[in-house]
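Consider the single chain below, provided in structure tokens and representing the form predicted on its own.
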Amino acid sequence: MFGKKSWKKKRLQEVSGDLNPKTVADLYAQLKDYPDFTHFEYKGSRFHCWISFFRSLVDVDYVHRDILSYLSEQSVHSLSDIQNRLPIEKLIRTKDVSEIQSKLLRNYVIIQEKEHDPDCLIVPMIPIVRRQVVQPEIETSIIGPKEGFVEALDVNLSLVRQRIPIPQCSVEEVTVGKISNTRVSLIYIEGIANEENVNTVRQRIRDLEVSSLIDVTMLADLISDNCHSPFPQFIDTERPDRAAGAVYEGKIAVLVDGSPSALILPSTIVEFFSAFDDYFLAWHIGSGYRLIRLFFVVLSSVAPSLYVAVLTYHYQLIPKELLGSLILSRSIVPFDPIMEALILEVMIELLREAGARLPTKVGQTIGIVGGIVIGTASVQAGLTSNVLLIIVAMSALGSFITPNYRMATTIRFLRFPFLISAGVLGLPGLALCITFFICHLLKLTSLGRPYIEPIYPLRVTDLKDAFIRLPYSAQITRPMFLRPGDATRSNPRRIRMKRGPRQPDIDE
């Protein structure tokens, strides 16, 4: 029994990474059972060496072309000759076994003169080709840039750095995960980003004690101010232009290796309903779309609950002209309004989930045909009324209009507690439930900053890019809640001076 427990403990230590090899021979002994691990002796014309790498992490064609071709030259006699002649940057020569182990599990090749020689030359290699940069799938761009993040961290850093070509753009890298050793990068502009925000993010990430980190959404849940809140406190985006624009404002962008999206923090609730395409339109049109978005999001949250509350407890509020149509539509429905609404809401969620899990073309067909067939059949069967079907369909469209997917799921979730409270207590119950969520939003923070700013606390200057978007010439300062080091965004007087006076046309 004791031996079995000790074996389990030792195996757990190996998996968790606590048991590190002492020598290079121990390291190769642990890795020899991996089918994709390559460890062989290369015999050149004058120099023999041992080469080790993972075939799944390194492109073998580059190894043959960029390394083995130089090892076969007559002038190569030692690792120093390879280090001086090999035309590859950032070559590392070390005897540290932990560093050799870490590099082997990345895109690196290890070269040794002898098989178990502790003196190793670490050569960076081009990794396996991954998904190419394509247009974002969720945050689709109509008139803006068409590039989207991919799963490779270096590619994502390149996409952001191309849009911030200044030396003040600082990139810090942190390794998270005892087993996964996932690379996490923080991007901000020195002198603009608030030092307190940067230190808070840096400290929260470094204090994480997790075994693995797979995606940026896991990181958002781990470092958020309130992980129990249904509201997302950080914006996740798959658009490099939006991440770069947020960094210019004084925010911090966080990238995770293996995740095709970035975190923008801190964030406010109003920003979740702002599409980045609003900035590529005229400010009148962009503001109009933003107001329409906000109005229908609020309407989609409370419309089914208002229907249930009014028909159950407050039918006196229904106009006489509309009362007859409602009575006629519900005359054959055997359920209470609350059950009727819940049945339709669950059907809508089932159609949405089925459409999301199926292939794109099939999912669109299922969503359209299924919605029409189920809606028509449920009305003809007397399970639901025509009026409620229209309200629920309008609410579903209103929730889909939200640009951010995580906030859209939160809006759809809110409809259920609103429905239940309206069905139990009527309008007072709905008002009580709404008051509860408003109080929750008042207490919620994003990186220690007010979540519903600029509504509370009221900041008039930040309202220029909240519910509406004023022209760029009117947005002369960065958001106040960020407390940026340099609050000035532009100087409209200098812009007007450079334009000069208007010259009359020749016909005038």
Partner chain sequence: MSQKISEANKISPIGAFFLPHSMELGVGALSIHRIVSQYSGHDAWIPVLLFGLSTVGLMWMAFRLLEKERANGGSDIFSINQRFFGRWLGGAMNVIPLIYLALFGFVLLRSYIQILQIWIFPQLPTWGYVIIYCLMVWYIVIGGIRTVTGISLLSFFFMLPVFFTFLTSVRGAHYANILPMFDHGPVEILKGFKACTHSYLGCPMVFFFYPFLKRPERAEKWSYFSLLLMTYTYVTMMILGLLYFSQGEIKTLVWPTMSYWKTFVPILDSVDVFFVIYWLWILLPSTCFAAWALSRGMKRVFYLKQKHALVFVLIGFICASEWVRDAREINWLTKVFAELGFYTFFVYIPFLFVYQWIFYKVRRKNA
Second form
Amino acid sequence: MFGKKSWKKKRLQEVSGDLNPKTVADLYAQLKDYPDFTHFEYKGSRFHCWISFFRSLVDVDYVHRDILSYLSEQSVHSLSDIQNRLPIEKLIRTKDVSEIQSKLLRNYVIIQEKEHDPDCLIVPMIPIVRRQVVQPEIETSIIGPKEGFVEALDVNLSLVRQRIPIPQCSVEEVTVGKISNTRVSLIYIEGIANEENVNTVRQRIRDLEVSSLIDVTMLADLISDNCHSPFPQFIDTERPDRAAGAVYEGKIAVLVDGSPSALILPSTIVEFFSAFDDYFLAWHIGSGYRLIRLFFVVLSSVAPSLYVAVLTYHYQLIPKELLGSLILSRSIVPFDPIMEALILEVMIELLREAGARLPTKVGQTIGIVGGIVIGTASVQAGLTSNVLLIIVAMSALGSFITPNYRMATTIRFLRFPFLISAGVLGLPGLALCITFFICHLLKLTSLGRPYIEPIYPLRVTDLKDAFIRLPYSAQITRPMFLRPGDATRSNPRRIRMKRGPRQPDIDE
Amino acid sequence: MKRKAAAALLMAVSLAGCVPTNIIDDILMVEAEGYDYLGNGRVYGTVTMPNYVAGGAQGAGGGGVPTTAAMMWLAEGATYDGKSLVDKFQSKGQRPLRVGKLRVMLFDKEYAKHGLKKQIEFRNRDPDTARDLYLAVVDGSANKLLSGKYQTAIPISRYVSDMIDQNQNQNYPTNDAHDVFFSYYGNYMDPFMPMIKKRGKHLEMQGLALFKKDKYALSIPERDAFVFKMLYEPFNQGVYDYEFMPRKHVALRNVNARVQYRVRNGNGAEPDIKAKVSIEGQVRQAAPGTIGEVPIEEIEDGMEKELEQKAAEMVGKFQKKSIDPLRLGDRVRSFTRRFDGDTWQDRYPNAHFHCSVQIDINQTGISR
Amino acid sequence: MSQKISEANKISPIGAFFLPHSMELGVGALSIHRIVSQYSGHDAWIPVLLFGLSTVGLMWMAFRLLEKERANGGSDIFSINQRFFGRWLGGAMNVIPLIYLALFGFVLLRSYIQILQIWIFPQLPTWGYVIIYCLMVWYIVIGGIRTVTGISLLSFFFMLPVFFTFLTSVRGAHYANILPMFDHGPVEILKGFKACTHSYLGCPMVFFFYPFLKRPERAEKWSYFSLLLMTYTYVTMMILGLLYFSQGEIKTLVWPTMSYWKTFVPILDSVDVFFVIYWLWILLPSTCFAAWALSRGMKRVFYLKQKHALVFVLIGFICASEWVRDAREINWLTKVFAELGFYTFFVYIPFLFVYQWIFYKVRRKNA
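I would like to compare: after the form predicted on its own, may I see the structure of the form predicted in complex with the partner chain?
After this comes the whole thing, all chains and molecules, with the earlier chain placed first.
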């Protein structure tokens, strides 16, 4: 035990050994073999200098146009001259090797007078263009904005910032990852967002000890309150409008460079089931869809296990009229209901996984193959009963209507413990299992705020935008669970004044 | 700690998991029980269980209409009175028998006369059986009724229960196991059950079997069921056939019938019970020369008289037999403070029953 | 004597609405018809109503007791006992509430399992279910009183349909059953009144959670509402049961409420099975609270860590439920507990109330 531990320690020390270059020369020595590293001496008519950058990070056209053309000018004699002449903002003059290194590995160009001169001028350049802003692919909406986040952090920031044009909208940048140095941005509105929340998020992100950060979901897992919970505790969205809307409510949006989605914290469970589309429809219709979604999500997680429980243990519960068709559909199936249901559920998961992994065009084919061929064939082969097929298919549909993909996977996962407990102990077992998950939800927090908030602790004002969405005019206050700095969205007194007195009677 | 708790949970789940299953296609659900009395405390019991078999080709997925009557499973044999038939025939079943879906219990007249005490108390004790199952008396043999051939292909249990159910919406008073328990255990009332009979290849209702607590005492014929129901509960269906003049019938189709009781002198030697029935109805079937030619009031009056007279006769019969299926005693109790229940049995036959019927024929169809 | 309870662990005043409510609704609700109407006949709803109203009086006394105690730091039954009766006698007295709590949690749990075994799985091993159940209780209770309150709030929401069904379902009701009203003498009513204790045993739980209330002055109102709602629920339940069953029949049924539910929904068959399972949510807050309060009480009395006390309590539940084997023993325990509850309600609490009054009078005189 002891030996193992010390060995591990030694390994860790070895890895974190001093690899960082001490001087610029060391840095170049390390980089010069890389094919995409450009490091050359510019020999102008009067002035010689060394220029270095990564071709893979900086758009070379702009280097030619914006830097090299100025260097050849007559008046350039030294680095300071370049600094004065270049029409680029925020030039940095530094001797700090670590800064030089980090900038060089971003979209910056380094200019020096001599190759190993520690005095460097760092010129920001246009990065290589990544993906253009396109429509969101997962959280699609029929009406409403059609922009989605992309991988570039600055583009994403601009997408949010354009929607919140006030100075209070503050953006903080934190670098996460020992190796990756990923840029992470916090966006919130000062005065509306709860200070405590902001501090918590900042603290949690700063305290992270990771080597790299690839995606926002990874960050979500790292800073979540309970990482063992199957329930995602923060919403990830690829819609800038949704992120901006959340920031307006007093939440905090977190963007990670290289990730096409934003994290919204804190979140409650009902928010995972509200599609942003709900806000674009008339409030009754939006509420109706939201209720349908919630109902089917519950049904989809419970329906197969109810089937198993009732058919295995509680035959008394089946209505007389259904008895015949249920028994008939089961009569040629050799398995217990629990096995039957597990087989079908796993099959559906298989299909879903195949559909997700395969390219879109093939994926459609898989859907057809799975749906028609396997479904019908397995019923005809007597592997499953057709009633169960209907239930499982419906519950699969039900789980797919969850707007948030991570939540949808959770909902699908939930079915398995439910199924097994229903198979073991029937309805009492199912009830125990559901109760256990409810207790878990009850204890779960998101950023220290209760996860099932409008229900417990009971906040009637927050119920206005939970299961149903009341009209905007009724939603005067921001969600209370955020404890926002400024609780009201609009001033009801002023609204009344502007509207004037109500009409006293018909036709008057 | 959490890990230990999870381990304990798993262990408990797997160990608690040895509860026996009742997978619906692996059990036989008894739907009807029939009892015939053999005398000497022995009964001949019959149970039927529908055996659902897929129609059409094997492996067709059971599509289409289930031909439920393809095979019916039936067990019969003699046993002692009060024995659970499911336990008795368990040894005859290729799969376990379960009683949870029982919907009809049939008793032959002899058994009813012998007394259903053991059956009723057994059913009331059993948490598995529903309270909305039907208890009925068979005119004839319950075994023959359950094992007979019929015109219809649906299982016999469903045939019987559907028929009783349908009729209880019409002229017959509602009466399921709950009502029987209610009257059997209740004070100052007696249960009753519908009576059915197999005639040729079909079944028919034969009126009501009335009990003195658990023993069959009297029956009333089908044509008096309306009068009984009218005194028993409010209802809004059913037809009363009235012979206005010899061979000229007018059928009153009930739309809304209400009954109200008034009781005076409930603790006296001769309590006064007044029933006020008001019936709202319409006429569709009428012999020519009745509706449109005779004033409607005359028909109403005639009907009222007949119903009042029949009601008085019926209650008189009950009093003579000292049975109380109309729960009159309970009605008296509800009108009397400090009701003297002990002497009620003696006072009941002396009670004065008076019924006044008010019929309102509010329409007579679409022809004049 | 006790550490200060941090604000973050306290429950909002509305918790005083959900907690007493879910404590009161227990297995007693299933047999209330039989137990009360064997004394009070068709007037059984009157003692139920009277008892419900008297619980409001008890609650008032409890709040007065606790309010005065609050000035002296921690204010629960344990500190009251110790202040009034000194360290040793008070400490001995503190065992009474512990027994009360243990019986409260255990009787409920064991009766529920009994119902489960009767209605659904006769072969269900008691200890298996209890272990699973106690693990869940453990999981909830380590979350503290806030989680327990959350459970009782959710339980309230789950029970909402039940409250409404008592309003709507009057199929097969015999209105004449409860006539003539007020037909029983005071002795019969009082006997019924005493029998009601069985269903109202959760009422004095305020003695345990009071120190955890934020702004207790505001909570007082909520707790009265809660008791009134519970009284309403019991009375409607009672009346519907009386309307549905005849007097003779009600006495033969062990759990009339379950039989009442048998034909409850016309489309589905045997809904009682469903309700048995539904009743889990009635049971859960009560046992969780009992486990919480018991472990906290043990902490106060025996100076244990609450975490460890909780494990003791749950292991105790598991062992005891295996030890109490059959229906007779359960009935006996239930009766003993009801007796204990009755004297707690009408002797112990009023006694404390009067004692406190004198106690402070004497002290003021001395000072």
